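A single chain, nothing else alongside it, follows as structure tokens in the form predicted on its own.
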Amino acid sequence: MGVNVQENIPLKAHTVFKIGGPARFFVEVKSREELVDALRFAGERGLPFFILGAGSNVLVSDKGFDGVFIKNSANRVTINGEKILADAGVMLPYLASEAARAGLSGFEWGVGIPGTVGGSVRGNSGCFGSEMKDVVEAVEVFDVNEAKSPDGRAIEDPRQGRDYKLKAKSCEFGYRDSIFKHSPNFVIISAVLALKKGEPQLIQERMKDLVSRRVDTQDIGAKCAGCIFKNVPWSRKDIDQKALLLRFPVLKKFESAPGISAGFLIDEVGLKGQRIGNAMISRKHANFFINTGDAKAEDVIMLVALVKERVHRKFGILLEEEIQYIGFE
């Protein structure tokens, strides 16, 4: 075994929310080989596994995770012409800076996402009108050949796995979605981004502008997991755009947009600043929850339920979570 396996490690130290009980086993990996070793460790013991990047967009149970928690810290970045190969553990703001330094445009928005390449590809993360699907050309995958449930149930023998590349069109990217959310046998190793040559000074100015906008609208530095809920696409099967706009004129500001802002809906039901325990809905951005002290996962769960109930009662819209739950039954 080429990795250091630790036991009963508190997961709050490894999530942006700073919430979560202990992992039965914890492994930090920095290469594909170490990742496969960690998967083998889980498989040989019949344990569930979960792969973590930056620790954003997740909520870990107060009871922790009864399996193998794998923190992917692989951070290789290789630039070849207008393409960038980045390991799954590379932070997006760092990758955006490296692209800018190389005079490559199209990924300036990545500076606004506090996540890793792997997690962002999996969730098709995006901001400022762009998404990972806009820049991803291919994804290197390790297939453990044992498809289980999305929470990472046990694999049997990862030594039988194999590496291959999925072209972007095979990744089934959708709004905050991809094939990887539904195929836990696919473990993301790295991704190739296809960008375009640009003027370095203009790229840097664009990034500074995006950082400024983010600081103005989000609680930077707070113990916050990012957006709790997905925005509501007009294309959702249960959404009748015409009826909603007729009934709620306040939503007409989103008529030409892809959908309705979840933060706007939460603000409209008067929940900015609402607290349960030490979890609070941000006064700056209503789709952000903040751990104001030693918040528990249960505090966040109750706040999520409150928001969903209030928004549904007023607008008839059921909000869907963007964060991923870990360790819950």
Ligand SMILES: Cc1cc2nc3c(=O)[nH]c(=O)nc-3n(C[C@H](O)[C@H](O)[C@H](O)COP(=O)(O)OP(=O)(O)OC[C@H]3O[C@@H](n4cnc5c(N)ncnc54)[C@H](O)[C@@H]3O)c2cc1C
Given for the second form:
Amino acid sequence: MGVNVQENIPLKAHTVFKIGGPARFFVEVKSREELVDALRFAGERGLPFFILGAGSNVLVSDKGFDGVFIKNSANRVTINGEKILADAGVMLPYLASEAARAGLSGFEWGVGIPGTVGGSVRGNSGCFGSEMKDVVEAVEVFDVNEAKSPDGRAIEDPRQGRDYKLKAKSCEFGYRDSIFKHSPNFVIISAVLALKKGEPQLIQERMKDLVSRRVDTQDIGAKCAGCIFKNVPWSRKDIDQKALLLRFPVLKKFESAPGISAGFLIDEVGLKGQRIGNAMISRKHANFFINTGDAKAEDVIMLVALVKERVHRKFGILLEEEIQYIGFE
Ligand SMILES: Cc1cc2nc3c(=O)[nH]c(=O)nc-3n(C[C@H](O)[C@H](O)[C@H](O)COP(=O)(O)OP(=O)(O)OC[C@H]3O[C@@H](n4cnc5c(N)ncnc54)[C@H](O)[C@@H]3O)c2cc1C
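And the form predicted in complex with the named molecule, for comparison with the form predicted on its own?
Let us now look at the entire complex, which starts with that chain.
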């Protein structure tokens, strides 16, 4: 086994929220080969696995994860003309700065997202009107489906898995969604981004502007998990745009937007600054929950339930989580 498997490692150290109990086993991998080794370690013991990127969009339970936690730190970046091949463990701000250095435009917005390529492709992350789907050309995947055990997550022998490349249109990208969210046995190995030549000075200025817009609207450096809830697209099957706008004129400002901001709804029900234990709804951005001290996952879960109940009671809208829960089964 070419990887260093550690036992009983507190996961709070590996999430931006700084919340979470221990992983029974923890492995950091830096290549596809190490990843397969780690998956084999899980498979041989019949244990479930979880692939972690930067841990910036997850909530780990207080009891932790009874399986093999695999932190993907593979971080190669290769630039070839207007294409960038990036390992799944590459951080978006680094990738944005490498693109800028090469005079490539179209990924300036990546500078503000504290996640990896793997986590961001899976969630089709984005901001300021751009998303991963606008720049991703193809994704290299390791598919352990064929080797899965009956619980659907543990695998018997990952060497039976397969590598293949998915073109962007096969990734089924949607709002904070992709095929990878529905296929937990697809492990993202790398992605190819297609950008365009740009004016280096303008690229730098755009990045600076996007960073300062974030500073104005978010609690930079706070222990959090980004947006807890997805915005509410008008296209959602249970959302009746006409009826909502008629009943709640305050929502008119979103009439020509793709949907309603979840942060706005939380603010409207008066929950900014609300606290349970050491978890608090940000006063700056109501869709961010802040760990103000040694918050427990339980505190966050109760805050999530409170927000859902209040928003549903007032607007009849059910908010859906953007964050990924780990270890709550
Ligand atoms: C301060 C702050 C600001 C943020 N701003 C934004 C924003 O503007 N826009 C936005 O969209 N998000 C934002 N986020 C949320 C988050 O940064 C993104 O969702 C990011 O893409 C998550 O990447 P990650 O590597 O941290 O994923 P993680 O949190 O580590 O994991 C998220 C999910 O991705 C899966 N995953 C990770 N790597 C792989 C892989 N290689 N293969 C398969 N699955 C994988 C994990 O299993 C998990 O299910 C913000 C978060 C914070 C803390």
